[in-house]
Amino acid sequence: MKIRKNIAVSDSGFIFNPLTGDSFSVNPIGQSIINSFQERKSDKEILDDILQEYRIDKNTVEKDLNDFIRMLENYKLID
């Protein structure tokens, strides 16, 4: 997955889609996921990074990551 070219992402987790005018704010984990997409990391690499950084069980991380990805797809922020 990758963030679409026209999407603006700030270091503070603010995301702006200039085509629609929509803007979003993400928490630190969401910002980490966005950064990982920009680095072209795989879903598995992102999952492993989150598991290493935070004390969360794998099933919860998998579900939350998949939900977050679906949300980004729904808002047409990623390809």
Contents of the next structure:
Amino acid sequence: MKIRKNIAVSDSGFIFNPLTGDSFSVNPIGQSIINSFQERKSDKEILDDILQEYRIDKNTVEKDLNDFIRMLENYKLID
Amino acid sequence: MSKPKYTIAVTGLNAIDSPGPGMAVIRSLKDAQSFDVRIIGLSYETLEPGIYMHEYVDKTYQVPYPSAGQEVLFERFKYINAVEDVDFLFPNFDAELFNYISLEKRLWDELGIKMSLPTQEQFEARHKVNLFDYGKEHGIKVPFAKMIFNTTEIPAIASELGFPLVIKGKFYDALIAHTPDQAMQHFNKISAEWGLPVLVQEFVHGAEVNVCGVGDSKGETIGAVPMRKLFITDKGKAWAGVSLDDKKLLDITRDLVQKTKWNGPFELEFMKTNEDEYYLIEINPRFPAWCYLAVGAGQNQIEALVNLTMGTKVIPFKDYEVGKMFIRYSQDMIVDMKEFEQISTLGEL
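Form predicted alone done, so how does the form predicted together with its partner chain look?
Time for the whole complex; same chain goes first.
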């Protein structure tokens, strides 16, 4: 996954899509996932990072991560 | 080198919830770096807020409604010009443009007043009722539309296009109809307000994106800034918007200006579908009420248009700031009855 060109993500988790004018806010986990995409990390690497950082089961993370990615796709924030 | 000072007359002082572009144009003129300006407001109604905004408008004159005809308008300008020596005139209402285009040569030849307007042919060709053919001619997608004079014509169009349909007035207003009954109600409301014909247009799903720009009549785009509305009033007017980085939309705009040799200001209204297709839904041959966003984003197109028309060299804008927002607001002005009395009785303030 790759965050689309020109998408601006601020340190506060504010996202602006200059092509559509849409803006969004994400929480710190969302922000760290987006940063990971910008660093070209794979879905698996991101999953592993979250599992390492938080005490949570793999199935829940997988499901939530997929939901989040679908949402990013839906809003045309990733290619 | 000293700057020239121009006297510029501007209509559209109705800074209301569905505002005319006048006050935004005036603000842009006041921001101009290359000339100083004296603003002459031209009003139709005595309660247009701009009349009383003396920090922007130096003097206001009432002008006759477009329906009074060109001779009456010209006579009024002879009077105004004798007092003010107007250099440039900005008509800002669609409904008044026909008269001003017709008077363009006389206003210049006899009174020395310049304007920058589309030609009568350009004005007519882009009219809502002709827009579908205009799009075909210039290779731009336009939703199919048909003009009607009677509600009995609605069922046939509905069976061809399906619902929803967009019902539009010939100058202003657009309402979405989801059922035949709604279509008829909207027809009656719009025809009562704006007259006939009424336009019935295919509905295109998507997000509305608009472009504010200027063409130089030779095919060059002097400036263009795309915007998406972020907050819309119940009348469909933008109350907030943001400048976009949309190369495809700018390419379509430049292509249209090139092909049509557009002269003067314009607002292009598009629907952008989920498949990233652009459908042109309207061309307004004037600056939009949100044109000050273009100034805020780095393109004072209003200043550029005056310079272009007054014969000063203008370099087309190449850039603008993306993500610049405008947010409209309203406030109550306190006005002396004396001022209201003066504009009401003397027709000038």
